[in-house]
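Below you'll find only one chain, the form predicted on its own, shown as structure tokens.
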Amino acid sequence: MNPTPTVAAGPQPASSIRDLARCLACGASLRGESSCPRCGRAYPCSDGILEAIGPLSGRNRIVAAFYDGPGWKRFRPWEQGFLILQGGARKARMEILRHLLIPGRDPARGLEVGIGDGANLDVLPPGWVVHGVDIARTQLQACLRRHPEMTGRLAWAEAECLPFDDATFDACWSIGGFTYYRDHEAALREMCRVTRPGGPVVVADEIPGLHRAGLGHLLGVPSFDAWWLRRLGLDREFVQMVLAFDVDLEAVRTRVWPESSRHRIWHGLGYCFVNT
């Protein structure tokens, strides 16, 4: 799917994300226009964010509602505490991003899937031209407040339906969120599709089922696990999704992306899939 890596062609000028986008309905290039020149589907760009998304379903709907709602603000301190336990946010992120930071292979144009508020941008080389997508509009707005230079480089879109032509980016990565994507197989295929042949593709997140180390699971009282997850700030529907999750992500990786490898991160509490 992605053969032996090749050296990137060198820095490219920053492009508006609409210049890079294609229609989700018919696949035609938007050519910078606000609607598809072939089928007419509209692609508005509001507050510097391209809208290339339809009604959300499944886990994507639940996750977007969580990040767009009050639960994320309550949960955020717990996430920051987790990163501190991994040696700090920068160290935790570099366990993953190091797979992109290879001498002689710096990508000129990259795509972060699930960019959130743009926290990973702080540890990437300043010469990179990064674009990003996310299913939570509030997170994209937070990214713009944190990184105003990302105006015109963000899209409200799903990982399973990336609005870009094949081989648009030199590298693609997703850090956090992948475990609860609606369709893991489709997301992996899309990330590889929009990346040039040989470009690095990196996917990382916490391992599923961490709640099974909780007291409720050990005692056979799942309601207790649901209680403490709610206390962390997760809303009821998100907690139900976590407790019911039964996807074998390793099986998905080996079936869809057999040339990739799996790396242990965050003291075994996370995974990182890499195609090189």
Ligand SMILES: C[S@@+](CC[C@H](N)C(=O)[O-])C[C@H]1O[C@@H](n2cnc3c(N)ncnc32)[C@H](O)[C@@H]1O
The other form holds:
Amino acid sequence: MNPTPTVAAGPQPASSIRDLARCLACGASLRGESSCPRCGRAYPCSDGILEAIGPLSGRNRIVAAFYDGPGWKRFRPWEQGFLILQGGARKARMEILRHLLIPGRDPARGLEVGIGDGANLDVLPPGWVVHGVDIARTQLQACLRRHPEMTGRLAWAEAECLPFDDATFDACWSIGGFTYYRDHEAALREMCRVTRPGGPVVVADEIPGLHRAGLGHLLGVPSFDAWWLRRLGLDREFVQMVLAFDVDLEAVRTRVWPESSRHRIWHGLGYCFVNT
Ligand SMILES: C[S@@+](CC[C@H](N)C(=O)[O-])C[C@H]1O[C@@H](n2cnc3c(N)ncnc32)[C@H](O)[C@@H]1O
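Having seen the form predicted on its own, I'd like the form predicted together with the ligand now, please.
In what comes next, the whole complex appears, and the chain from above leads the way.
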């Protein structure tokens, strides 16, 4: 099978992200302007990245500091090793992206939430017009270096407050990062809101609590797990966040997306929620 994306008929034109944006404060469409025509809130665009973000709090503050700082660079080789063990990055990513693809449909306008440096763009079909948001500005800059064609298609924004009009995209997805989003319920609702009715919305990540298989937990010495998580490159605050995490993501999924399905990915080490 050679799947192509699911979408409305006809190729979608590439749009500047400001043409698609709406005001976070009052909800008015920006209509391509640099400030909200209704309330005047400014939406600067620098280096081809729309700034639609406020002060970060909770897990989002810790996560942004990690991805913007040296921690992610230290940890990245472990992520790459993990993907190799899953049969390679393409295979591991396609386990998730396949839910966005339906044979015989035209190219889509899609939104990747938590786009990072744009690694999924290498795997998606070439006809797709992808836009992206992320809370870590350095990741968006890395995405532009890797994919210059993303200029004008990226926003510095939180999954929980997406700066777009309703039903703007044909498909929306988040791969990696979801587990530690500040507010999972808000993010799931926002991803559905900005996607046209019937368009696929897909969220995937590693299952939380993998560290509980660590020696420290098995021996009843969790501080040992904190130590080796630090050795993997994670920031101290990030490790504390991982060890304290207690959200039941499955309960959130069934409450917010009652029609969705859950898929086992990455040999059981990951989850994938699909809502259509
Ligand atoms: C593990 S990386 C994955 C990047 C990319 N999706 C991929 O598959 O390679 C997770 C990304 O999600 C971003 N992220 C985490 N929490 C977020 C949130 N609440 N809103 C938007 N982006 C977020 C991080 O900054 C990071 O760039």
